[in-house]
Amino acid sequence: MSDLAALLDSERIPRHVAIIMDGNGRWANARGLHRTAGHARGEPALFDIVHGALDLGIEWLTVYTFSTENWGRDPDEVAFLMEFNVDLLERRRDELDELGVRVIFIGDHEDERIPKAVLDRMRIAEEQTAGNTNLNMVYAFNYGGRTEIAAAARRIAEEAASGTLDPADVDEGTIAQRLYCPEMPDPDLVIRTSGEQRTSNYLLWEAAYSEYVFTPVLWPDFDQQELVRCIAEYQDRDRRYGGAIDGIFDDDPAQS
C-alpha cells in the first residue's frame, strides 16, 4: 500500500466502494493493441485493488464487469469477455477463497445468451467463499441498475396480486428488500476511471446519496496509490444526504 494511505483518516475509511472500471479499450487502442488486450490487462488491477481494499479495511467493493447494454458490443469482443470470465474465475478463486474474500454476483443471470459455464463458476464461486468475512466482493456482471429496479417491482407486483403484500405497505424499504443484494449497504463511494462522467445505469437506487469521484486514470493503470488518492477525495467532503446546514438549506435538488 502506498505511503499515502497514511494520509487518510483511518476512522472515516468508506465501508462500501463501488467501481466502474472503464477505459479498458482506449487503453489497449493507444498501443495499437486489440480490445481484448485491455480487458485482459484489467485483471490485474483488479485484483491490486482487492488487496488495497483488504489492506484499507473496505467492508464491501463492488465492481461493473458486464452491463446489460454490453450485449450490444462486437460479438467477437462479448465472447471474449464470457470466455474471459468462465477462465477468471477458475483462476482467481481459490485465491480470493485464501484471502477471505466473500464472493457475491447481481445481475440478470437468467438471461438465456449466459453461457451455462459462467453461470455454474459463478454459483461454485459463492458457494466456495460463503463463509469469508475479510471483504464482500460483489461482480455487478450482465447487471444494469434500470433492470434491477424493474425487477424488484414486477416482484411486488406479483406479491399485491396473489395478496401476501398490501399496496399501502410498499415504501422506499419494499423496495430495497427486493434488489438483487437486500443485505448490500449502500455505497460511500463511486468510482468511475478514464475521465468519463456518467452513472451509466450502475446502483442507480443504491447510489442515490453516494459519493462519486471521477479520475482520468484508465482501468488497466488503476492502483492501490490511485485508489488512495480517491478515498482522500472523498474524505475531504461533507457528506450532506441533502439535508440542511446551520437551518439553511444546500442546494440539493432533493431539497428544492
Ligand code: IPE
The other form holds:
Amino acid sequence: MSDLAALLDSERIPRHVAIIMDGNGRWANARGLHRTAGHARGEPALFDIVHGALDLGIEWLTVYTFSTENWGRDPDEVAFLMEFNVDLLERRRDELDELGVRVIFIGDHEDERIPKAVLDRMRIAEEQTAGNTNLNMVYAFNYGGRTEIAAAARRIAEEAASGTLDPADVDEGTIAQRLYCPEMPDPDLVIRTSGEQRTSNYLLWEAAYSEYVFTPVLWPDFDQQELVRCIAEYQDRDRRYGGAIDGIFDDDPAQS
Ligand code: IPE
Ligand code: IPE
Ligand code: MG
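Given the form predicted alone above, what does the protein look like in the form predicted in complex with the ligand?
Below: every chain and molecule of the assembly, starting with the one above.
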C-alpha cells in the first residue's frame, strides 16, 4: 500500500469515504456461480479496503451492506445476506478490534424482519469496539436515506408536539442531529463499484456535497490499488460547495 499511497497528496486524503459495494451478483454470474458466492467473495475485498483505509489515514469508512429496498430480492438471497452478516461479525470482530477499528451500525434496526441474532451481534460488535480510534467503520445495514430522513422528521414532530422543540427553530442542524449517527462527518468521497451511476438511496442528506467516483470494477474485484485510483480522481476534483471558481474574476475589469 505504501508505494501506491505515494501517488496521493497526503494532505488531501478524504476524511470520510463511503462505498456502495455493488456488482457481487454479476461477479458470480460471470463465473457460473450463485449470486451468494459473489457476496461471500465481497468479504475479503472489504477487509482489504479496511486495511487500505487504515494505512491511508482515512478516519471514516461507511459501507452499504443492505438497503431498505434489498428486502425485495429473492427470499433465499435475503436470508443468506442476514446470515452472512451475523457470521461475518462473529468471525471478524476480534480482528477489527485488534486493528483499532470502531464499528458503528446505521439503518432502521427496529424493523422486525431483522433476525434477533443479527441485532445482538451488531450490539456486541459496537460495544466491544466502542473505545477504538484508528478508523470508524460504519455499516449501513437495512439503511435507506429516505427512511433516515423520515425517522428524523418523526422525532422532530414528536418533540414539537410535546413542546420541547419550537417549530420555528427547526433548521438543517436540527435534522442533522437526529440522523442515525450525528457525529459522523459528511462523506467527502462516495465510491460506487460495478459501473452503475446512481445513489440507490445512500446517504441522501449526508452526501449533499460529496464527490462521486464511479468505477466499472465489480465489488469482489475491488482492491487497495483501485481505492487509491478513486482517491486520486477525487484529489483531481475542485470542490466548490456552490462558490465561484477560484481566481476566475481576478483579471475581470468589471470586478475591480
Ligand atoms: C451488491 O451486489 C450487494 C448487495 C446489494 C447486498 P449486488 O447483489 O447488487 O450485485 P449485482 O448488482 O446484482 O451485480
Ligand atoms: C445498493 O445496490 C445497495 C447495496 C450495495 C447494499 P443495489 O444493487 O441494491 O442497487 P440498485 O438496485 O442497482 O439500484
Ligand atoms: Mg446491485
